[in-house]
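Okay, so here's just one chain, in structure tokens, the form predicted on its own.
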Amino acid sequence: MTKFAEQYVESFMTKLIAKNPGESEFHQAVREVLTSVAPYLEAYPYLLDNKIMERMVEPERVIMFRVPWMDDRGEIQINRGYRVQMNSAIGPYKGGIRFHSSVNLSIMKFLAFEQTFKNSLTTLPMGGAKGGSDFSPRGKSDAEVMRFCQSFMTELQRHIGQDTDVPAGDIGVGGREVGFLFGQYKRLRDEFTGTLTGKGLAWGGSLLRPQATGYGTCYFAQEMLATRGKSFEGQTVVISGAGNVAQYAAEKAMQLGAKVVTLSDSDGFVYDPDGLNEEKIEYVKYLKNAIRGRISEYAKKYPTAQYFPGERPWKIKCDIAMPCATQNELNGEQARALVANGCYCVAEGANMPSTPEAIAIFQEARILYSPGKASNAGGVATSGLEMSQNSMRQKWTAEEVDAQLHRIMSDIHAACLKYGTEEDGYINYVKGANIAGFIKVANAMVDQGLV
């Protein structure tokens, strides 16, 4: 970067920082994008006129409010519930709703902010938002559940709309969430729309959209690895979480080649130096999906496989990691271990997984190196081809939504390759992602206005 760019991210950093305090996981989001852009903004100073990076990072909305619910023993609990409007400069708000323990506002500024760029790289007409609450469905009913997402839905409701604001799934929304809000939605609003992603087939979901975050990591994974003349052919693959992401990223991986041997959840991660196959992927469907159960257990059913309490799999040897589980979860000394040990691609299928340290090490290393904003976009770009199927009251089969999933993964990868490509030929993911992400928001926030 030039001294002016430096002194641009640096001072814009300190007052984004003063103005946000504790906000760590927003800054950090904030100050990847800010460092690939301002080379971009000293370049195009109409951009720095019209102050556009201090719009992007002011929400143009935030709602936080209360959600009350009855437990199952009576008792009145008390949750807090978010929506975070970042910008609708191309499109309606989109991003999914989070129900887990750690959400805060910083969280869910951080995911907004991502999905922003996400969406524009999709290249649909999506604006970027983010929601959620600090509530766990772990260890809840499905009367728990389904009091608590009526609540909460009872609140959202004013402040969505197939127009405004389209929802979808995250970590700890999934089928079942998806079910109980929408249901809320259309009993209190008294319509059936496309107002929620996600949905059911039979009640306007698409075909293809659990699978679509983690088949889109891989088939931008595939458009990698061939830069480098690889593929996912005879690879040895690591992967982080055992939710949707991870089990389809799994399952794609190994219908291309590959040999996937860990997955994990929250409380340690099991090694199966067999490697996953058909019969073994199906039971951690089972497993987390259907009884939600532990990782643990797959260790108990498969005595070949080791179970590492409290441990994340990035001690593995492996050609290939894919960390799809959450934000941080891969700091600079896991991002070493698979770096000496052999490891040459990292595709992100979650959101934010890597810290600063552990991207600078696999930058250094000239590894390959994808951020979710680019990678794990094919999710919420297959919500948005079941926004359109709705809007159409159409249907689309499995090989439709496949064939433009990946197309998309394909133009992602190629916008990316446009303006991340350095001169030594090395392809830095990051600044492709973000700077092919901020052109698209910017130019329509400089033709729309002070708004």
Ligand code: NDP
Given for the second form:
Amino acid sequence: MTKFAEQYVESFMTKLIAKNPGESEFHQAVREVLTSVAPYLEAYPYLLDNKIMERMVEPERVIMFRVPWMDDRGEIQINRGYRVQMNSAIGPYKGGIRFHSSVNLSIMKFLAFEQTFKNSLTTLPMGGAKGGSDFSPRGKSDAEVMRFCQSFMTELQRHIGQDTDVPAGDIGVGGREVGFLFGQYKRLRDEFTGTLTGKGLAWGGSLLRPQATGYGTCYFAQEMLATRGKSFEGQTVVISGAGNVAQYAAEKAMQLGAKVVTLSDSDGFVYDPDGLNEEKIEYVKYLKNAIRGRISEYAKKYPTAQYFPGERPWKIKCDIAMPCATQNELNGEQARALVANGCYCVAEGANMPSTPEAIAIFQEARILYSPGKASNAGGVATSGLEMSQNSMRQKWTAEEVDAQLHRIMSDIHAACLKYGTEEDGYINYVKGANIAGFIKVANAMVDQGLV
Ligand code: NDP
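The block above covers the form predicted on its own; next, return the form predicted in complex with the ligand.
Let's see the whole complex now, leading with the same chain.
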């Protein structure tokens, strides 16, 4: 980086931190993008003159609201709801809803910021947003989850719409929650439109949307591996998480010939040296989606597997690692352990799972490393395809959706190569994804004037 770019990043971050105190995840996400795009801004001063970066870090709108609901004992509960509408330069706001006890404004802003670049990378016309609540569905009855979702949507419905803002699922928001949210939206607005994605197949959902993030991450990883003449065939894969993204990343990696040896949740991880197979992955889907159990139960059902309470899977020897749980779940020490054990490819299914120190270790070791905003973009891309099908009142076959998902992931990979290939030939996917995602949004903002 030039002296100018370095100084620009530091002075920008000082102001950002002073203006948004305590929002560490948001600071982290902005610094990562800024570090990639600062040299580009220096080369194109009209972007500096237009204060594009200053405008991009200021959400177009932040909605925070009270969500009161009653639990099964008749006790009143109060949660906080959020929708951060970050950037609508290239399309209606689009981004998931997260229900997790850790949700706060910093996490919402970091996710909405990342979403803006990710959505731009998909090549589809979608702006960036994110929403959620500090409500945790864990341990709640279906009736409690429904009452919460109805209360949450009673407020949110004023701010969203098929041409305004189209939410989807994320951590803690799967098919059940999207159903309750959609039902309440439809009732209050008296319209059957594609305002949410991730809907059930019988009521406007797209084939392959549940699979899309995990499958897309594997398609992206396939492209990365191909740059080194490799594939998933015969490789050992370590995956974290056991939710939507992890389940389908594991399924696709297996279909592509890999041996998947771990899954995890927030209580610990399971290591199955024999590898998952079709029957085992179906059991995980049943365990997590139907009976909402814990991953420790996998080791009880399959005694060859070992459960490690309170630990993360990164110490297990592997060729490919796919973090698919949550932000900052893979730190510097764990990155060092992965590299030392021979891992040569890290493809992120989650959003910002690797800490800045971990990313630096991967890049210094010159291993393949892709940030979530590139490799997990298949989820939102397929949400975009769901929106198209809803607008056309049509339904595409699984093969059609899969072909489009494949093409989009391959186009994102090509964009990363174009902007991220360094002088020595190393592909810096962070730089590539950030610059490619940034350019389209930045120029759209310039075109549209000071809004
Ligand atoms: P799910 O709620 O389906 O699953 C999340 C998984 O991660 C669960 O196994 C959960 O365990 C685990 N987890 C959550 N928080 C923590 C934590 N603090 N520490 C350790 N494990 C944790 O969510 P998704 O699979 O949908 O999302 C996973 C990641 O992928 C997130 O980063 C999300 O933003 C990202 N993503 C999701 C997309 C989608 O289409 N769903 C699209 C793009 C990105 P537990 O059961 O114990 O909570």
